[in-house]
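What follows is a single chain, given as structure tokens, in the form predicted alone.
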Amino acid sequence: MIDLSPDEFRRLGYRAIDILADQMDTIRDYPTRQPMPDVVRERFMKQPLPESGCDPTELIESFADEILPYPMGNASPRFFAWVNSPPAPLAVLAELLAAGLNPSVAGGDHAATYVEHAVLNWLKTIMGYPLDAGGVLASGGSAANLIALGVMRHIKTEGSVRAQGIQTKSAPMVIYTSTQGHGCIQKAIEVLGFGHEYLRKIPVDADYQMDMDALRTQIAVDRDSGLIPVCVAASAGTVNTGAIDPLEAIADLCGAENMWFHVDGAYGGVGILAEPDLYTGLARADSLAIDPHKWLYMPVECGCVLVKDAAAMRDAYSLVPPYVRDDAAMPWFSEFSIQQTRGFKALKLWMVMQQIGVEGYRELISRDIALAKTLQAKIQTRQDFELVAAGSLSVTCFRYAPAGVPETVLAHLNRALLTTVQREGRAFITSTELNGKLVLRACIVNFRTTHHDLDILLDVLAEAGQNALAAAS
């Protein structure tokens, strides 16, 4: 039977909350991440379709026994990988409440619609966007960038793309990003029909920011070749190093060249709360993507796209079928994006943004950046590590490089120690590549991380490195 009595629902809910509360209470006592045993992995991979039902209590306990012990790890204070924050606890409860209501926030005259309008207005204010800008919540940065660039495509084809496709221009259109731009920009360009042969990846300078001279030169070359430059997709916080492209200069260039100015701020955009001087020019962007499920500590999924020209955003996506026209108190969110049915993502933002406030977020983000600077200082005081890149946000790139180890060995050494550290789970970190070098990359977007956790990270890495050197000798 699918339904539960109120008492059954209450009992199961209390048990689920107890499981999560116990995990929060003991998070420092367990590995950040541990490999799933082969037998458990195999059981999930080959689990047969259930023909008959079972007691829901057993399912809750199965979660506690076979899923909870093998997390991605981002709830832990010693998780430094990718850009994955722990969820704010209140947001976890908000997810339960949102699921209990289970509205489709395509639009319409019900509470979830207006809650989303509220949080969109808050996000516009934080990012320096006008309140009459268009906006929707999305699954994440990939979808947000796709939606924004879809509006750009609509504008740059004078609207003909909806009827005639991308082939109506007299010459191919060209989009520009940096070599450090996120891969979702290329995916969006491919999905939107431009083709990645017309995505120019502009070199970066010593600070991993888009090189403006190279950008200007490439635009001129493309124009001379009969191509049509239409957009620069800049980064406000690259995933590799946290670099912020020269947004003001790009805004000036796009204005002079009649090009769309888009900013991917999925990771770093809300860093404007802590370091506003780094974001001069961002408010001039025609469109912007941010990810509240990164530095606003929301549970995934929660992305956001903002577009200055709300009418253009609506024109790019609006298609109102007859069956929704009887509940159209205001334009539906489905008219501004690729989704019709949409989950109630806004409730968690609405709750936590009120719980923490802008000042609270400013303190939390500033703290993460300060911890990154502390990590960089610790690296520089040690003889066995080399600082490779110290971005302006909360990403640090470095290598284990003890004296006497030749350059030709360092890549293999760092790869070997990384494998060991990830397997052991005392801390979790990943790698990237900068200027042809394999480097370790630590990103701090975690309100639980402390200075002590930074020491544990470096000590664990050094221990694994020494063991790898001993094994190779």
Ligand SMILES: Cc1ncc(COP(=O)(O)O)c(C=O)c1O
Second form
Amino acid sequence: MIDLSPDEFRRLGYRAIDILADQMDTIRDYPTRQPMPDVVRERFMKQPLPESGCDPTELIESFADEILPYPMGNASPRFFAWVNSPPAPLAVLAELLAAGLNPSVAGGDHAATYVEHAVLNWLKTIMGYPLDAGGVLASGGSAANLIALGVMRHIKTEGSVRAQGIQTKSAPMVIYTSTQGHGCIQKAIEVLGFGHEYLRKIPVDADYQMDMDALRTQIAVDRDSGLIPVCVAASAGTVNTGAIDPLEAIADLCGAENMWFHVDGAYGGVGILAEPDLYTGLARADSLAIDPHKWLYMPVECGCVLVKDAAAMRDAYSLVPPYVRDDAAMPWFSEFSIQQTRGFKALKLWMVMQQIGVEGYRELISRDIALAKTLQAKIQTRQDFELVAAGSLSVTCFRYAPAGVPETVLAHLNRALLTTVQREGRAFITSTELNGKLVLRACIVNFRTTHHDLDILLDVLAEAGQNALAAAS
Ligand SMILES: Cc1ncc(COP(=O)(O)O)c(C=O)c1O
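Please supply the corresponding structure for the form predicted in complex with the ligand (the preceding block corresponds to the form predicted alone).
Entire complex below, previous chain first.
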């Protein structure tokens, strides 16, 4: 029987909440990750199709026994990898309530629709966008960038793309991002049919920001070759170093060149709350991707796309013909992106944004940035580490580099220590490549991380580094 009695639902629900509350209680004392035992991995990989049913109590307990102990690790204060935050606890409860209500937020006159509008209005306000801009919540940053660039494609083909595809222009259209632009921009350009040969990856300066001279030169070269420059996809917080491209200069250039100005703010967009001066020009973007499941601490999934010209966004995706549109009624979200049935993602944001307010978010984001600065200062005072890049947000790129170890050995050493640290799980960190060098990359989007956790991270890395060095000599 699929249905549960209200009493059984209550009993199971309380148990589920207890499991998560116990996890919160002990999160500091637990390793960030623990190795997944072979037997548990095998059990999942070869789990037979369940022919008959079982007791739901068993399933809740098997979550506690077999899934919860082997997390990705991002609830832990010592998780520094990628851009994955712990979830705001109230948002976890909101996920339960949203699923319990289970509306489709394609649109229509029911509460979830208006909650999403409320949240979108708040996000527009934070980002300096007008309230009449178009917008939808999406699955994440990749989807948000794709949806935004889809509107760009619609505009730059004068709408013909919907009927005739991408091939109607006299010459190929060209899109520009930096060498530090996120891979999802390239994916979007490929999916949208431009082809990545027409995505120019512009070099960056010493601060990993898009080099404006190189951008101008490349646009001129492309025009001279008969190509059609259509869009700059800038970053407001690159994933590698947190660099923010010169947004104001790009806005000016796009204006002068009649190009679409898109900003990928999936990681760093909401950093505007803490460091508004770094974001001058952002509000001039034609479209913007932000990702509340990163720095607004929403449980995955929750992205957001905003497009200045709501009518363009609707025209790019709506299948309601203009002659039957009721422009007096509120348009459905499904007219503004590719999804029809849509989950109630807005509830979690609606709750947490009210719980802590913009002031609370400003403090949390500022605190993460301050922690990153502290980590950078600690690295600089130690003899065994080298600071490689410190962006203005919360990413630190560094290496284990004790004096006297030749450059040729350092990459191997850092790779080896990373493997050990990731396997052991006392802290979790990943790497990236900058100027051809492998570097450790610590990103702090974590309201649980403390100064002490930074010391643990460096100690764990140094210990693994010493062992790797000893093993290599
Ligand atoms: C700058 C940037 N853009 C886009 C993305 C992709 O976002 P998502 O993983 O939510 O699809 C990320 C993810 O880390 C990112 O950091």
